[in-house]
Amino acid sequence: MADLLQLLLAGASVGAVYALTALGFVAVYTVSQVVNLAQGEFAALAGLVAISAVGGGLPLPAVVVLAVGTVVIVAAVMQRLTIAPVKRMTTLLSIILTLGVSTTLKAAMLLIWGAEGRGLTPFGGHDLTVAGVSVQAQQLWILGVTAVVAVAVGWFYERTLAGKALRACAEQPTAARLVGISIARASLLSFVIAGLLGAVAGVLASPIYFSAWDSGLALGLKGFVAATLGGLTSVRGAIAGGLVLGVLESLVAGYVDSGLRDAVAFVVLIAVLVIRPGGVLRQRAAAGI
């Protein structure tokens, strides 16, 4: 039983990182139908910036602000330079454009930080042992911050004027234009949100899973699979998808073969696309966000 609980905890912590990444995909796709393949690079960039900032002697709060701010700016510039100029955006074109941005970011990170993976200093706290299960303080940070962010994102879309405007653009873009909502500004805001979510995921995960110039590739793909489980349009579905994917990976690695961990996401993706392309965990009432 202790082994099972240990695997579930490990899966939930990595699944929380997938969930944050998946929320970034959902934020962008619902507004502009753009599949942002650079989402994983947002996380990798945030982790590397945070590591450099810690090396420069900055305190943790300043490090987090700097890392998140840097990625948000990169996401906004990306939207203005590659997405906004396109008048007729298609999903295929968005994949090509964001893949180009992803490749550019990876090359820049390789040039600046080199090929070696690095880990951010763990956040404060003490590791625990509960009922034979080892609980790392960083895992609690990941789960706790993810829960807070998930609630904040839900509150933003449900309660704020800007969030309701994004929902309107996602559900009825023509009607949104008629009432004066700028789709271009909504798209920019969605990329800012995606950058923020990706940066939080990258900073939280770095102490355990390390950051490297190419670490965003796997994270981005798994975040996309998690978002796909929710139909790419559901906040709750993306969160649930990330947790389910993380737990499945952990169980397969623990009980079958650790070498099959990375294959789980792609098996799940194929199954979803074949059996239920609308998303397994998507709620019927979750039109748009």
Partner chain sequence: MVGTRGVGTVAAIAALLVAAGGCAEKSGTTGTGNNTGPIRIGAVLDITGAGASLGVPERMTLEMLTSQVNEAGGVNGRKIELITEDNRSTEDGAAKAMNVMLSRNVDIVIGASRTGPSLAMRPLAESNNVPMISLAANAKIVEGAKWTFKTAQNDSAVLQNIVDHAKSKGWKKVGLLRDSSGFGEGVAETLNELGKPSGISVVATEKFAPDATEFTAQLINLRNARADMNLIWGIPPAAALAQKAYQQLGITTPVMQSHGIGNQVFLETAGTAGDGLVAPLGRLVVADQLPDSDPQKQVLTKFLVDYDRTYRARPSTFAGHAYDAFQLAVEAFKAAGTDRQKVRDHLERVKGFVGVTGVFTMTPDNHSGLGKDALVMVTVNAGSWQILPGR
Given for the second form:
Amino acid sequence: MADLLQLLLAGASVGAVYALTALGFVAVYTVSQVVNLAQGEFAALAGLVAISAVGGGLPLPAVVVLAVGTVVIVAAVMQRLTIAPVKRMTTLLSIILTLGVSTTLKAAMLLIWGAEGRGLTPFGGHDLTVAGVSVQAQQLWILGVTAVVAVAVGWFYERTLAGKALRACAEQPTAARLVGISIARASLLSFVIAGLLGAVAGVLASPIYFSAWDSGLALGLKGFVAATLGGLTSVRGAIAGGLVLGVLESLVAGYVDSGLRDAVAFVVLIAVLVIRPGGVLRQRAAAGI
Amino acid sequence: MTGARRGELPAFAALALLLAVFPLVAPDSVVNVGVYALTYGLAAIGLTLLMGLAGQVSLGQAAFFAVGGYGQALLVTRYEVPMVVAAGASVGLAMLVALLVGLPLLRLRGHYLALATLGLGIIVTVAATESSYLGATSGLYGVGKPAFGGRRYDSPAEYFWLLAPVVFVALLVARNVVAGRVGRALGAVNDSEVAAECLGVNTFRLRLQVFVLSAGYAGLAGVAYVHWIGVVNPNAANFPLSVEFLLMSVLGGLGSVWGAVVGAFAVELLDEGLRYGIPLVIPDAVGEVQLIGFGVVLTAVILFIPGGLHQIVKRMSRRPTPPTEDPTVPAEDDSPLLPRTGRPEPGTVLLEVRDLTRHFGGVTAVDGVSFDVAAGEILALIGPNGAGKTTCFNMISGVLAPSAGSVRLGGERIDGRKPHVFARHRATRTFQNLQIFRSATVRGNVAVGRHLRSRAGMLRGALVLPARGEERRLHERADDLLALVGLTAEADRPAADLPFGRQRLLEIARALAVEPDLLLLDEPMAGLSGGERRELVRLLRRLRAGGMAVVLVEHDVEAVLALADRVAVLDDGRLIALGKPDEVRTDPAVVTAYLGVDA
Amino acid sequence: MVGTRGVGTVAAIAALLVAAGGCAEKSGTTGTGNNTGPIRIGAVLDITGAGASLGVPERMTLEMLTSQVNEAGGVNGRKIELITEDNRSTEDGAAKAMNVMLSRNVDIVIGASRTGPSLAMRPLAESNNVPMISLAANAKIVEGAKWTFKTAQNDSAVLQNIVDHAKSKGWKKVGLLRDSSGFGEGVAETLNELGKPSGISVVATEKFAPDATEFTAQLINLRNARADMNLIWGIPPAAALAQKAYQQLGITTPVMQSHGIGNQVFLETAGTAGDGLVAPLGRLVVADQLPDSDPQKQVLTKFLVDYDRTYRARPSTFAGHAYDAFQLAVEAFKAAGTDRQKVRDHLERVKGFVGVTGVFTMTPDNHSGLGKDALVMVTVNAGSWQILPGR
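Beyond the form predicted alone, can we have the form predicted in complex with its partner chain?
Following is the full complex, with the preceding chain placed first.
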């Protein structure tokens, strides 16, 4: 029993990081139907910036602000330089463009920080053991902050004007334009939000899961799988998807074979897509023909 | 078409010559790079076919590369199968894997397919790592250099000469696929999937074929790789390699299979250059530093030259198209058009629509509509804006699945089936919002309409010879149809250059190419001049005389009443009247709902 | 349509041309036995890519040694020319680099840094009759080889030390947590084989990816296996993170690690969690603690001093592999000139050659030449390496 709880805790902790990444995908996808393959790099970048800032002697709150700020700027610049100029965005274009940005960011991180992975100093607090389950303080930080962010994001999309406007863009682009919402600004805002979420994920995860120039790839892919599980446009779905995926990975590694951990996400992805061939998304009506 | 092919002649010759002399003139180290460029170029050709032709992004091309490589290594080292036989089997294996994963995956659209193929790459990597049969992480090694007739191809130059003809033939095959029936259909799918489907193109099937072919190319590249390196391990299925293939395709130009090979050379040289150059600028740079160049080039090419190197070459050699002279007016002729033996007798019911209903969210766009259409009659569907006319068309033609009700064509239920099934039952349609294949010529558009009336499949198209006669007949037929709508002079122009009204006529000619028994026309008169309208009316009458059934949605009510045998009036999704023009004209419900405003 | 037929003609011409070109045989390179001019040492190393942390110090070592030899007047009056090629840590890169070496007509090839690339180079060395000294560990590299040698310890030498340690403590059941990449492959099998006489066997095997950061699942299974000792087999940072997680989960079973952890990164990442672990390591990390009677003490001290003087840094174990390969090559050149056959024959007869990694004795059946005494048992105490007392 203690083993199961320990595995669930480990899974939930990883899953929370996936969930935050998945939220980043959802933020961008709902507005512009772009799957941002650089989402994972946002997290890696935030982690590395934070590690350097700690090395420079900054206190934790300043470190967080600096890391998140840097990534938000990078995300905004990415949107302006690569997404905004494209007049007719197709799936093919969006994949190649974001893949290009992701590769560039990775290489830039490699040149700046080198190849070695490293971890941020934990945020603080004491590790404890409850009912035979050892709990790291950082795991509590991850779960707690993710919960707060999830509530905040849900509130943003459902209760604030800006959030509603973003959703309107996704559901009714023409109508959104008619009531004066600029798709271009909405897209920029969505990238800023994605950058913010990615950065939070990166800083939170770094003390346990480490940050390296190439750690964004796996994280980004799993975040995407989590987002897909949840429907790719749903905030709650993304969070649930992330947690489910994290726990599933942990259980497979514990009870089946630890070598299969990294394949779990993709087997799940393909299985879900095959069982629901139209994609998890509802098909759009072929209106206007 | 012919012009384009003649333009390719010097390209072929130059390429053949270049490949033959390259190892003689280039220094050894560059020839060495060339061997890799050829090897990876094969995989990139496959990816170009998939992306350029089928419009599908694969981030897992390396998975098939690895399958080919592993298959070859296994057969050659463990079972001592002769190299050529093993190569055939390995390529076949890669294609089989593609077929098995393609069946479910290609039903997915866009992002899902890309990510699912990426996942496939990771799954192949994990599977190879976990399998001791495949040598786990060390992989399989000890694959020898090929030897034919006592000659071992073991220096870079030798291997280059061995590979060059393979790549050359691979290019020919790829180009024939692009230029043939399958390529034309898929090109049309990229421009407008719905229009291509309505002309009988089975999108899924063709995409699957191209996916499998593309995997075959990757598998062949894997075979070439493993014989040169001697080792294959799980890294062969890695994501970075898939990205490299993607970069080669994109850089070369997605529209061009030549580009893939040029792109492969460019990427390999860029790779070498960056690895050499970056440490000079940043002394302590280690690791995969060349990625920065890859990323920047990938992004920049897509943003600034989306057609890649191919586009640059094309732009430099492009001559302006001469402006067309006044359209030739077809001779006044009222004889029956396009009759067909085996077509149902005039008066036989072809299309039966029963209780057709469609909801969008809470709105009911079409509500319980029923009507029949018989061979040799013109039925007009009229009604105010938003009455549900186009939605009816969409449901009949399979573009949209009905919420309730049925559609029968020649007695067979087709509601909810894909549009290509509709076309297969000898029925097709045009579109209110024009769905011209913008990247094809005017004649090319009509040629897509002949898709179901021609047979050359992937294999026959690839080998070109048997398909050539068919292509010639197809072009003659297309020219006949263009003459009918007065577009003869514009046959070789890009379709996108035509004015709006003439694009409508082109859509009609394209639809006629299907040789349909039932033709649905969605606002065919919109944008036409007075003269063109008169010609169109004459054309429709001649088609009716030939026994075709025509259903048209039209706003020009007077023209419709003069032309149609029967008129159906829709208002707010419901059928409010159906009868002869004179009856409908005086129907009180119609007058209130619609004509009253107009008349 | 004329165009298409034309293309066919061109294709035929092209095929002829290609065939003709193929017949224009290039004169092969022979280049053995040239006893004048500089001696060419080719180095194919993992300078960029995943193996960069190995290849970079190896290159630095080779460069340092080359200039040392040349400043001292060369080998038999001939200067050494070092030709370095990056294999990008990939198999195709290694094969590509090896082809460059062959065309440059080198007298010996050193490399690659890791197993995969080394395996890709070996057939080229064997079929072109060029001596090659790999710096990677896997015994497969030299299995049945004629021209290929290596300087890193075989896994079996490391595992023999672990088995001996377990035996001395009376441990029978071993839980294994290993790297899922090539480094960790075959460990369980070898350990079972070596442990058989003493009744030592692996009772549970768990794996982790080289870039893993999450070990809960594996360690829980290991804990439940209730082995007498657990062996973590990997390289930092993963090996260090696994060590940390081990402590965090409160597992009290004694833990051993492999020779993969012998660097500063491990100590920094593991922190206090590393205290008390035991691992067989090369003597390089504990050179200053060795008694003067140790046969390697002198070589080690000189290497440490030279490296520090040149680069202001401490050399890694991998740098040591490169040091040994270079010195073995130089000694062969001194004795046999640059006739490739003679160099190979000399390398195969090396006996009692004292290097940084160990004392080498090669035979036709053993192209690795190191035994279990190439390693010493080391423990971690307050964040630094210490030779395990009592051995």
